[in-house]
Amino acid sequence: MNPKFFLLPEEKQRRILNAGYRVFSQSPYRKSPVSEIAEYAGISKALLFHYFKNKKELYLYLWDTCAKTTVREMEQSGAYEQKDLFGSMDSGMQAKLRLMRQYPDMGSFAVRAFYEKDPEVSLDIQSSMNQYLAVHARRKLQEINPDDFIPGIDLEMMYQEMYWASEGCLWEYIKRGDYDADGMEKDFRKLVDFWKKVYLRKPGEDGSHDKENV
């Protein structure tokens, strides 16, 4: 990438950044113009491939891009720092809808390079996103409190059904070329509810509230 990108103004590099937004959460990778970019940038496809030397490092930008204002948004809402789970998935569901109601075609974009399937990228952008889940995964679970759900329950187990779940939901909605972001919170409000339900210890169900009154 030409370090004469983060020369431009600030508005300039973003009208950049949101053409590629747009243009590459309408279509898959393969299929976006590049010409298309440039045009919504308001530059010449020449220019643009001056800050950038070809479609795919421009298209890893944006995703890192993308990834990292996501992070940031979710160290602001504090959902690193909940130790409850819930309440962790909750403040990051909300940061993340934040950014989707503020940048849609950022959001959008996101979701559908997570499922891109050229292997141009693809290994790329799996390789990132695995990198951080890993991390996040390893911290969430340190910090989960098995006496909170049921008993023998598979702790690994259940945060993975939990994301294979949540990735079921994303992949619906890019069936349906579709990112409401009220639609998905209220389903997933509703998985949420559900996992609640399902894995959450109820009162007494240990005994220990028996033991205490004997």
Contents of the next structure:
2 protein chains.
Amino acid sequence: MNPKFFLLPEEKQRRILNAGYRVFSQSPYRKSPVSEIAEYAGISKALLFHYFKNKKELYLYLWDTCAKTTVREMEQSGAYEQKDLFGSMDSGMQAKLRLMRQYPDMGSFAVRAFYEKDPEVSLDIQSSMNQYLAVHARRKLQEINPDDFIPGIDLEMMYQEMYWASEGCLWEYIKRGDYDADGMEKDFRKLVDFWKKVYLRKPGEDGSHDKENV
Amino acid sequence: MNPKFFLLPEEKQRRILNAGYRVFSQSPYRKSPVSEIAEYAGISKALLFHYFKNKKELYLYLWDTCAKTTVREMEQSGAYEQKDLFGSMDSGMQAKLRLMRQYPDMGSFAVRAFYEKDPEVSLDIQSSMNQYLAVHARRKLQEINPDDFIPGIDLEMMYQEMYWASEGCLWEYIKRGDYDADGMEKDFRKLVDFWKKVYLRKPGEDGSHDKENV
DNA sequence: GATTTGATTGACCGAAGCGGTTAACGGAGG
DNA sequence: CCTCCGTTAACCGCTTCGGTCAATCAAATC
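Starting from the form predicted on its own shown above, please give the structure in the form predicted together with the DNA.
Following is the full complex, with the preceding chain placed first.
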């Protein structure tokens, strides 16, 4: 690709990225025309082909940038270091929302690209994905303290359930093309509050040792 | 449309429906070629145009059939009459799974069609949808008995949360193109069991009047 | 003011794909 | 042998595709 792309004003770069995410997230690779991307970005198709030598290079650049941006944002959020489970979920969601505010269609693009079947790009996607997965640390449910939660609860299931609910909540917006990050945040906050009330052990309940009961 | 379509063996009709759901669920209306549908269905494009006079008619027929089939299946499931909240959720999910076994892509098709923007079909979709919504009864959370659940819980939020979690669980399969209805059912069952343990009031807890404590 | 330079684009190319039609095929029934 | 009818390959005119290129234009340089 043409290195002059990086000399463009940041806002113009982002406009091009977002146009690409948008178009590629709505149709499979083969049915996503470059001309449509150029139109969304507000530039001519010829200029887009001036920065990227062909459609495939543009697509793979989008994929790579999307992965890198996500990893960076997640690491900066501190979601991985946090001890508190709810705090870590909150940090993760904050990062997700920050991404969505800058790149509304990046998430949908990532899902679609990950499951893309077109032989022209699928191999490159998969191999670069494996690379990222190798670096990316696995989740770490084992570090939480079971005594914090109501007795007898299946923690694995609880975590799974919380994950599904937050995904379902987000999808509610995404599937109708609504990018209201503030609305999502509000809904998510309500979810977390609800979880805390339901899952966390109430002080003074039949724990083996309740030292704090002021 | 050609009434001879209905004289076709049922399995062939279903193959055509499924081919249509599949293709139209993966790209927007305009980018979903009829030829591809014919290929999936295992017939020639000419024959498809023999049954449906054009692409639009085929699309709207799919939409209409999808709506009718869903409504029928939901009504038969008894999900609307059930008093027990979990029982009603279970019936609903059973119906959903039965549909998915027969028409794997119908759900994705319905979502995509509902949000379709193409002026050639969007008006017809919207107006027929309003028709269905007028008939379809609204949810009825008010009928459940708050005393069955742990005290102080926000029932509205609980219902919302359960809905999101089940949607998120399903989406986990759908987004990766996996139609394993058995797997979905197993996951969903585990969800319901988890909910029952967490949300239902344990006998002997501090209710205002615990008459049953044998 | 003339000239160079580099970003940007309208117009274009051959190829492919689109929705839709038609003439012909082929097998079953009379 | 002919007739019917479900079925299709081949075709049509048109649009759209990925990609190219010569021309445009404004700013920098002389």
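For the two forms, the rigid core is made up of the largest set of C-alpha atoms that agree within 1.5 Å on superposition. Residue numbers count along the first chain shown, from 1. No experiment lies behind these values; they were computed from the predicted model shown.
Fitting the two forms on the rigid core leaves the C-alpha of I43 displaced by under 2 angstroms between the two forms. In the core-superposed comparison between the two forms, the C-alpha atom of A67 has shifted by less than 2 angstroms. Relative to the superposed rigid core, D193 undergoes a CA displacement of at least 2 Å between the two forms.
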